[in-house]
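So this first bit is one chain, no partners, the form predicted alone, shown in structure tokens.
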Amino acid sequence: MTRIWLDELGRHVGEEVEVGGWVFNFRSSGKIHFIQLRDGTARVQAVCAEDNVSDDVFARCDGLALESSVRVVGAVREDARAPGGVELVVKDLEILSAALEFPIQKKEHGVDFLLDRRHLWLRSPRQEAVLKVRSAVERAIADFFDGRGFVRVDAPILTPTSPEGTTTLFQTDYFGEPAFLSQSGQLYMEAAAAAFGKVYCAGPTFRAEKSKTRRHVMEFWMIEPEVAFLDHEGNISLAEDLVSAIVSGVLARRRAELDVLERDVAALERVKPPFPRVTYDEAHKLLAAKGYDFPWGGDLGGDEQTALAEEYDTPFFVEKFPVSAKAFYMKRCEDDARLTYSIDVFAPEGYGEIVGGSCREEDLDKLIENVAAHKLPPEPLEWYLDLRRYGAVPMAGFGLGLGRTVMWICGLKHIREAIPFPRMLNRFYP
């Protein structure tokens, strides 16, 4: 007897197999029970006919509760009407665990109700589709960097300071010393790039922002490449190539899931380099023309990002932000010291920033001045300053927000669906 997963059934037509799964739907015509099974890889209909099985097996199949777990032995037969083109003719069925009445039914539930039961909500077709797309995004990222000779280097989660300032840090005690949950692995990637040339990290980052927007969570995953000897133009090319590779990877592997989500695939098929580019100054003028009272020197907020996105049907760059809007490590433009060699990539359709990056300041004296200007304590950054004392080179990189990228690709209304177990303001259960 061959034990297989449901997505393998098509290769075993005419054979008797054993499968395991959960019941996600059940109906009966009296003499025939129709059991819908899922096992995470696929969904299939198992048909239990009264004249094909023993009385005990037929009775066990009768009225199976949703989400009961079962082991089924049956014959695989072709059925052009069935998803995947096959169904399972039940020969034997064992109930591994009879479920209680499942709390999530086929009706409208409030968001809080569903988030309180996120551990069960994950089993729904829509959430399954979203998280399979997320997995495909992560795979596309790994394939992209592996194909370009990058080394993955894991950054620490507990850090002595932050590259993004100190106002949104989660602080904890580290044996009597203050420590903070990482906001970014970027500083550590600079150290790694000085060792390996081309590196990236992928992991959780944390922002203690008291924000309730649809684009924000307190804990999110970031993908952060860093490359030695890379300039501004090279950083732009790397970012648009990565975003394009992610989208093409999802289209290649998860079209069925995008169909479940009713995503406009044509919008994703337009994502190809090069992306449109505007400078911060051009964006500022465009916002003024649209009636926005947006002060020069500020960072682009959600409303401004959405307004700019109205001009494009693909991801687009805003480049060369003012010094006042960006972090201490960003390199200033040679032709205008008010500006930095920085980039943001904004998704179309109002999904906001998905990439933020820059060239890094390699001059030690200038970097020390920047640390002081941003009122950062220098002691925790001594190791970072060392990178400028021992063979500093031009360097650039960026961070890509995984959740927000998934949110855009899937066409979700809120980022909470793009993360298996979201951590939001006033919510970290379950």
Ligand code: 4AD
Second form
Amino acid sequence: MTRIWLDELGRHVGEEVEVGGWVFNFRSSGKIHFIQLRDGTARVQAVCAEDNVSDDVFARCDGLALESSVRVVGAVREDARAPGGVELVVKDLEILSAALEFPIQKKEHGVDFLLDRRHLWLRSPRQEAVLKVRSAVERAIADFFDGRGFVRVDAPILTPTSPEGTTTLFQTDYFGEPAFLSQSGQLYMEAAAAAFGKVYCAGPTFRAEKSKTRRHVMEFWMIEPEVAFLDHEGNISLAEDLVSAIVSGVLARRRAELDVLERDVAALERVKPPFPRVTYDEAHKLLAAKGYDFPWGGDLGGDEQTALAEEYDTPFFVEKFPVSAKAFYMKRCEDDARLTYSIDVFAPEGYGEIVGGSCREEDLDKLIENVAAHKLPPEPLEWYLDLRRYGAVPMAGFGLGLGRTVMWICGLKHIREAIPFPRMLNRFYP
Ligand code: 4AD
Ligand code: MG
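Return the structure block for the form predicted together with this ligand; the form predicted alone was the one displayed.
Full complex below, order starting with the chain above.
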């Protein structure tokens, strides 16, 4: 008999099948044992009745320890009350591995207790739902770019450069030379866009951010499109189209998981282009009126982001940040050299920045000036300057933080649950 997955049981009503799985709940009336099984595709009840099985099998099923792994042969029976519409009538059950007492119980646990056991915590229904949504987000992203003719190009992880500033670098030794874990694949995507036109990368990036907020981790996945001949308006359209496609992809495929998470889907159904736009200047005035006194020229901090987000019930753009708040490669606005053609997308409901991007400075001399002004070592950027020596064109792109996006779509309080194995300040175990 070939083993099938639990989500396939509905197609085998009336048949005898073999399944494998883990026991996530057990109760017994004495004469009937109710074994709740999960295998990652579904959760199903297996019923083991004294009259139906050998004494041996009945005794084996009694008091099955939670998270024991089992192989079951049984008959598939329709049951309208069951979540998947079916249950399994046990004929035979083999214990593959009897589990020790499982440390994660139905009661409330402290978050450190759970994070120390992240490798086991993944099995709980909420974590399963979040990570299935994450997978759907990744699929929606791949479909979106495929559908638009983008080439996926993988950026390196070990790099000589620090595109996002030298204060958040993870340094390592590369056979006697300093190397840094990539903060962003962008510079490499610019090279790739000059080769392939429309490109994106989707890989891990690293920031040694000494901030302990609910939105920051040290290692996060970033999706970075880069497009030749794209301008500021085009960059805005691309970002709002991508974010909308991600949300509709999740709504189409992962409603059941959003239900488990008790997510307000009405808030997600509102996510459609165009998104509202506010300039940095306007945002600065708006925040001043709300009593936030942060200096013009600085980046928006967590509190400011949250206060601004109260104004919107959909994702929104803040555009044209000051030169002083942003990275060396950003192109200045033609009508105001204090500003850049930059964009951030902020998620509503106080989730903060999920996208950051810009048009790129294409003029070689200005770029060299910016490198000096940002006090970046010029040698590791020589290759990047070449892109301005050999056929520079207007170019734009952005980075979308995967963890932040999943956190918002799932309605999580903290980014740590949006990542399978989060790397946080003072934590990289397990
Ligand atoms: O705004 P950032 O720093 O932009 C860049 O790195 C550009 N080079 C991207 C580009 O234009 N290709 O980061 C982009 C996004 C943020 O909006 C946020 O969603 C996420 O990456 N991010 C983080 N997520 C979790 N933890 C952190 N420490 C993050 N830092 C940035
Ligand atoms: Mg940013």
